[in-house]
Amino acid sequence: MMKLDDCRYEGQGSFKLSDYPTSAKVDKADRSHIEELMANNIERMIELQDKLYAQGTEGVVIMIQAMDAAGKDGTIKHVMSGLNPQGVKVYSFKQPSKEELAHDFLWRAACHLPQRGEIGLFNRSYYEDVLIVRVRGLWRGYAMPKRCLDMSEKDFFDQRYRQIVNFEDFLYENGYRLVKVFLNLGLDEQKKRFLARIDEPAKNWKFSAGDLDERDLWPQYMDAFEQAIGATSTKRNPWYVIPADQKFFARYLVSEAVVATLAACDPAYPQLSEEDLAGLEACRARLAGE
């Protein structure tokens, strides 16, 4: 059975992400195995965000990428139900408003950054800014100085690939850990889920005609993915290119992930001083003396 470490990379050699399989093929009778092994992850999860609450010197950020229909918003719902909602920031990255636009790319990421101690989920994430906005060719339309936009495609994105390791150096030295996910949706699983989409009713809201335009760009997008994935994996913040075709399979190794980003925070209770322990005693002796 695939592990976690077959889908993360940390930028060891040139990345494929056609050597990354958009399916594990995995059995359906061990379907059940692989939703308890999900769930002894989630109660981890849950004590591990108790003692990284307590604790609040690390914050973690889970980011989401993905195709239409590839299981993010399932993937957010399954695996994090069972967290502490009051240490957990979700914030959706839709179409940057203008207020947005007229920042850094990075500046809406920062303004939702999760406290420390908190858990920050990224439903897509700012890089959004080197896959739509290369696919589409977004960025020469921006409102920024010559100097900023007189150069070739490659050397534009080469530099925000530059700036998002930075971003993300910083982020790391400055006591946050990211959980980059890429769910890794084949073609014709798109398909499959698009037309249910279209077929059942309580699945129809999910669709939109815009959908199938952004799917003529698969090419271009797979491109774009393979190209970001493959210049800001690191060690210290790597990339988990998911097998998304499997829905079960997918949630369980992005709790996979989650577990062990969490683990290696070794988050615990803060331990009280002696004076604060005396403190709790005297407490305690005016409660029994009530």
Given for the second form:
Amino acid sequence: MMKLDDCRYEGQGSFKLSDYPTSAKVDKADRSHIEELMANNIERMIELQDKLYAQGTEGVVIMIQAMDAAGKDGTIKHVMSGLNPQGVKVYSFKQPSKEELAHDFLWRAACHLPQRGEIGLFNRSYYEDVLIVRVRGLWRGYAMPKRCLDMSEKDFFDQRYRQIVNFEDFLYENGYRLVKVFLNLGLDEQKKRFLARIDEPAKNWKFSAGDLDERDLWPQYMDAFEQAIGATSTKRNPWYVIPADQKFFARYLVSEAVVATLAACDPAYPQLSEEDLAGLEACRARLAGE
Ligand code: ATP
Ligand code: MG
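Given the form predicted alone, corresponding form predicted together with adenosine-5'-triphosphate:
The complete assembly is shown below, putting the previous chain first.
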């Protein structure tokens, strides 16, 4: 069975998206076993997050990128079920507002970073700025000086990849870890899910005709993902390319990535000093004396 390690890319060799399957082809009979493993991971997350929060020294940002209908929302819901909402900040990266567009492209991400001790959940992220912005050529219309735009598409995005790597190194060096997840959905599976959104009234709200316009640009998107993942995966901040055609397995693998990252933080409850412990004993005596 496929493991988290099979999905991790940290910059070793050159990155080819086609080396990463969209389905791990897990037998349906194994589903309940996977769900048990997932439940264990949720338990672990609860335990680790409690310590992370108590300690307050390291922040974690989980970011999920994918084509439409790859299961971002469901994955976020499942991961959330293992976290205390008090220590989690969820943020969705929509089309940038006027104010956001008037800033550098990393500004809104920086504004929505969790505090150390908290977990941030990014539904999409600043990677949109090297995905849709590249595929749709939006960068050419940005209000920026000539020196920032007067270059080839390749140069412009190579520069952005470098800026992202620098930003992510900066975060690492300032007490943050990232869990970068690409839910790798197959073209056929997306079609099935779109049809289900059209067929089932309870899913109609999730569908918009515009999603088909992005689907028409599938090869361009895959190319943009391949380049972005290839250029921004590092040992500190690897990408996880998760097969997304089977939702239950994708969710399990994402829970594996989250647990692995929280465990790497190795959080522990703060230890009280001798003096603080003596203070606690004094409080005990005071309560006993009431
Ligand atoms: P989702 O599709 O994530 O479930 P949604 O359907 O509720 O969300 P949309 O408005 O469709 O909401 O999704 C956000 C849209 O904004 C996406 O098409 C995304 O590519 C786009 N977007 C995000 N960031 C940027 C950006 N920096 N520049 C341009 N478009 C962006
Ligand atoms: Mg959408």
